[in-house]
Structures are given as C-alpha cells and as structure tokens.
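One chain comes next, on its own, written as structure tokens: the form predicted alone.
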Amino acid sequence: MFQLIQRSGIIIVMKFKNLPEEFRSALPILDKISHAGFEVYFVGGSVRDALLRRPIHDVDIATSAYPAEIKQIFKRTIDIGIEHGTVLVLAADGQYEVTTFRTESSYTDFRRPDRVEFVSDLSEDLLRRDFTINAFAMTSDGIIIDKFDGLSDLKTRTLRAVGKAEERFNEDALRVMRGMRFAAELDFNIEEATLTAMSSHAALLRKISIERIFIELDKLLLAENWRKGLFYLNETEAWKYLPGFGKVDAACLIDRFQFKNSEQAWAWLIIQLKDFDLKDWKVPNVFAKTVKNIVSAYYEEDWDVAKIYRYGLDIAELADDLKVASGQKIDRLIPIIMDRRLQIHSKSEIVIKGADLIELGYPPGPALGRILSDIETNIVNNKLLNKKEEILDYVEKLSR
C-alpha cells in the first residue's frame, strides 16, 4: 500500500493510493492556506487510524500561518481556541479544526500550557503531542511524515512517548489516561519507558478535572479491548488518584463480553467496587438514575410484571447481561414474557386520570393519589383491566 524513502532524517511513506473520503473532503481547505504560501497538513489521530484502516472521525489541521491570517483566507470562521492557535473553519461540507504550528511551556496546573508559542516548523508542533502513532503528519497528496518513528510502532502495536516519557506526562497528566485507553481501543502493548513514567506520574491525576477523567476511562471500558485498559490501569496503579476506585478484576467476567453502553459499564464498577459513589464523578443525574437501576436491577433474583415495570426491559436485560457474564445461570427468556404480560409500562398510558376521577366529584388530596397508585398497581399486576369502565367499577367499589 505504501513505499517506505528516507530523506534528510525523516521517514516518509509514498503514499496513499487511494486518500480516505474524510481527507479528500478537507482538500479545499489545504488547498487554500497553501496557494496563500503557507504550510499546511493533517495530523494526529485522524492520520494514525488512515494508516490502521480504523474509521475516521474529525480531520484535524496544522499549519504554519497564524489564526489572524486563517480568519483572513476563509470567510467563514469561529474563534474556538484562538489563544491557542485554533479556528474553526466553517465550509459547505463540513467544519474543520485549524490550528497553527506551535510549541508550549511550563504546564502549572499538569493540564494546560501556561503559554503558548507560534511557530512556523512543523517539527516543534509534532515534539509536543503525546504518542508516536499520534504523531503524523500528512500531506494534501497522501505523503506520511514521521519524524518519531511512529510508522514502527504501528507495525508492533507499540504505544510509546513522543520524546522523554516524563516530560509527555508532566506537560498533561490525563496522558496517563489517555495511554490505557489507546491500549484499550487499538489493542497495543506500552512500551516499558512509557508505562514507568505514567506510573511515576499517575498522582497527578488529581490535578485533572473528574469530568475529564471520566471521558477517558468511559471510552476505555467501550473499548474492544477494555480488558487491556484496566490491566494498565492495575498495573500503573493510577486506580489509587480515582476516586472510589480499588483493584478491578476484568477476569470475574466472561470472555469477549462487551459492555453494551456507557450505563451498563459503570454498573459493573459500582458492583465490583461496592463503596464506588457516583456522585464524585459529576455525572448527569439521569446517567446517573440510569447506573443505580442497572445495579439495583443486577441483585433482583426473580423477575415478575411488577419488577418488569419499574425498571423497563431494557435495564433489566442490562442487568441480565451482567449477571451471564459473571457465570450465574439465569433464563433470558423471563424478562421479555414478564413485559409481554405487562397491560402499561408507564402511568401515563392508564385511560383514567386523577382530573377524570376529580370531575366524577372524587376530592384532589392524599387519598385520590392512594386511589390512583391503587389502580396502577392492580393494573401492573393484571388484577384489573386497563379499560374505562372496569377502573370506575373497581372505583366504586373502594368507595362502598
């Protein structure tokens, strides 16, 4: 698929046969920094999953004209990151991320560069990204510039540091996330320099926001591979910054299980970890409802119609699916036949109202909502017809 020169130091594939639609799309936008004079190419992930055949999703752009004069080639732009080099590119297709040439200093808070520095050599942007295989440039014509020798860590599956491992980590400590979960998503070994230094400089994870933390390991445990990422997790012993967080076992689980969404995953932690809180993650409160029925639905041992309708089928085949995994012997087939059975699956379907019951002279308060919590459970268990005239009879009758 490629041709391997060396030139003046730097590996280059020649090239791209047939350059990927999400590429060939962003070509106007090359097109037209370079015929302004400056340089222009893609870079980092989008590069990287090219080389491994791996879907594409945002196309990112690096180049050596300064966010003033971006703003001054294309017409429509937004200031997204400008303090940092970055402008949104606002084109017929699409939007694309361009940012210029840049190094950075000292980082304070482990996170962001304290300040940034244009400059007009591709070399200095590529030394301060975090992998090797995160590393690539590439031209508008498909020709691969690799000045980390990413190209052979990709043929290894080796996920290694741009540079001095320690100054990678120190720069941006959620790298020590970010690392279990390329291992995760692409199924690549660390390599050893690289995992000490994540180890060494896993503490500073405190000094990264939950919610960015959170993002990381989310995408770890979706990951094909999400064995490997808590593997490193455990090995790096980083699990002792997160907060509630012990020794995973990923083996309590059956092989090649696949967490079927982010709810599910974070079920299985809260059930692994026992004292695990949401809440010190700052997650969403319906995410978060979502999870505690998932674990509450996991230790129900029967299911009936009543159980189906307070959690739904959908969590409780979640929580089925963990229990499998976790080797108990369940019938799968319950769930659906108990959901079958179910006349509603939420209040609001019941024909009768507390307005309707109001306007037949039943008085708003207290015992017109024991009155309708009444019906709905005898409707949920199929003591009584989800019909008019069968809930005013059985009205009547709690009447008498």
Given for the second form:
Amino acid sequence: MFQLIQRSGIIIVMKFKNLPEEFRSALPILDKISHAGFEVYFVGGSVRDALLRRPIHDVDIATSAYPAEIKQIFKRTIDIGIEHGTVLVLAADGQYEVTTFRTESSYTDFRRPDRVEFVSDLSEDLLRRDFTINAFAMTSDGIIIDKFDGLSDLKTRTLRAVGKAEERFNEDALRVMRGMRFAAELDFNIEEATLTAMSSHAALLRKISIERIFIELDKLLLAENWRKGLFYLNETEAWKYLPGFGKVDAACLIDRFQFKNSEQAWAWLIIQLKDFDLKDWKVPNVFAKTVKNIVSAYYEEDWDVAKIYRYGLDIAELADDLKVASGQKIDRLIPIIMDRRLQIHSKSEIVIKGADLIELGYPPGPALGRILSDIETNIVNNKLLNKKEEILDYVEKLSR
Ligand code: ATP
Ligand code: MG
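Following the display of the form predicted alone, present the structure of the form predicted together with adenosine-5'-triphosphate (ATP).
Below is the entire complex, every chain and molecule, led by the chain shown above.
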C-alpha cells in the first residue's frame, strides 16, 4: 500500500499507493486550495487510521490559507470555529473541516490556549499536536510527512507525546485522558516518559470540564481494549481526579467482554464504584435515566412480566449482559419469554383510552386514573385481555 521513498533528517517521507476512498473524495477540495496558491494537507487521526488500516471517520484538512481565504475559495462554507481557524467546507459528497495552520500559546488555565496564532508553516502546526501518531500530515498525492517519527511508534504500537511530554500535559490535561483513550482504541502501549508525565499531570484534570472528560472516558470504555485503558487509569492514578471514582477492577468481568453501549458501560461503573454519582458528570437526563434503569435492573433477582414491562426488554438484556459477565449463572431466555407474554409494551397500546371511559360517563379525576392503571396492571399480568369488550366488561364490574 505504501513505500518508503526518502529519509531526510527526522522527516521520514513515504507514500500511499492507493489513497483510501475517504481521502480521494476530498481531493477536489485540496486541489482548489492548492490552485489558489496555498499549502494544504490531510492531518490528524484520519492519516493515523489510514496507516493502521483502521476505519477512517472525519478527514481533517490543514492549510496555510486563512479562514477568510478559504471562504473566498468555496461558495458553501460554515463558520464552525473561526477563532480557532476552522471553516467547514460543504461539498457535493460531504463536508470537510479545513483548519488554518496554527500554534497554541500559553495555556495559563491548563485547558484552552490563551491565544491561537495562525502560522504559515506546517511544522509549527504539527508541533502543537498531542501524540506522534496524531501528528502526521499527508499531501494530496499520498506522501506522508512524519516530523516526529510517528511511523516507528505505529510500528511498535507506542503512544508517545510530541516533544517534551511534561510540557504537553501541562498545556492541556485533557491529553491525559486522550492518551488512555488512544491506548484503549488502538491497543498501544504508552511510552515510559509519556506515562510518567501523564501520572505527574493527572491532577490537572481537575481543571478540565467534566463534559470533555466524559467524552474521552466514554470512548475508552467502548474501545476494544478498554481494559488497557482502565489499566492506565489505575497506573497513572488519574482516577483520583475523576468525580466519584476509585480503582476500577476490570478483572471482575469475564475476558473479552465488550460493553454494548455507553449506558451499559456507565451502569457498570456505578455498580463498581460506591460513591459514583452520574450527576457529577453533567450527562443528559435521558442518558442518566437509562443508566439508572440498567443499574436497578441489574439488582432485580428474578424477571416476571411486570418487571419486563416496566424496564423493557432492552434494558433487561443490557443488565443481564453485566450479570453474565460478572459470573452470575442466569437463564438468558427468561426476559425474552416474559416479553413474548406481554400483550402491551406501553400504556398507549391499551385499546381503551381515558377519553373512551369519559364518553361512557365516567367522570374525569383520580378515580378514573386508578381504573386506568388497574386495567394496565391486569393486562400486563395477563388477567385481562387487551380487547375493548373485555375491558369495558371489567370496568363495569369494578364500578358495580
Ligand atoms: P478520533 O479518531 O477520535 O477522531 P483524532 O486523532 O482525529 O481521533 P480529534 O479529537 O478528532 O482526534 O482531533 C484531530 C487531531 O487534532 C488529532 O489527531 C490531534 O492531532 C489534534 N488534537 C486534538 N485534540 C488535541 C489536544 N487536546 N491536544 C493536542 N492535539 C490535539
Ligand atoms: Mg478526528
């Protein structure tokens, strides 16, 4: 796929023979920018993932052109972060983030640069990036520019900070979380000096917004090698600076277990950690609610139709995954059987509505509410058929 064509100083140059489709479809964008007289490259995670032959998501583009110049070159653009130099270019087949080469200087708050300075030189832009494997650039004809010997790190599956590790984590402590996340996603080992710096700067995570930490930890948990991520979380003691955390023991789940979704992963954290409270993590309410449901479902001892109705089969199965993964012997068919026995899965499926009863002369109010919930319970427990006549008969008997 690629060949080594030159080695000059620390910049190793090699070439992709067949650019992956994701890059090829962006080529018209790069051509336009370079025809206008600017330098332009593919950068960041997409180049890394292409080299690792992993699926590529967003293709990031870096250029010497200023945002205003990019907006002149392309008709359809959206300002998505113009103060950071990023313009979204809308093309027929997709949208591309185009970011002006920049440096980030003096992080007095340990999280966001005080100042973003546009620069004309690609090298300076690459210097601000977090890890060597995230600091590649690639030209439109597939030549890889590797200022920091990231190719060697890819080969040995090593995660190494660009430049002086201490400085990099001091500038932006989110990188501590990103480091663990990349180790988990890529199954890389963290290089010693990088790991030492992660440990010594982990306390700065206190300065990072919890929402940004959540995103990284969430990606870590869903990664194939999440155990490795948690190993580094323990090793660096970064958990001390995460709300409600303690040491999390991945060994209490069976080998090769993967979380099915974020909600399940965070439910597992709650089950593991006594003082963990999702409120501290500022997650959306719907997310918190689902997580809480999985946790309570986990503590249910036996399934019956009413419980499956209340939780829903999805939640019950997510909870059962965790039970099985922690070594509990359970019959996984039970929730499915219970679910099949249910005539309804929500109130709205009951064929008689409150309005129907009001029409028949039942006065609206708490008494009617009780009748309706009584109908629901009996249908759920299969003591009453979800049929108009049957329900009306039943209601009539009740009020007699
Ligand atoms: P992903 O696969 O999650 O998209 P990515 O490497 O593309 O991984 P992004 O967060 O999309 O990560 O960022 C794109 C690039 O920007 C990174 O590859 C890296 O070069 C740079 N970058 C992003 N966040 C930081 C950071 N906190 N510090 C330094 N460089 C960063
Ligand atoms: Mg990315």
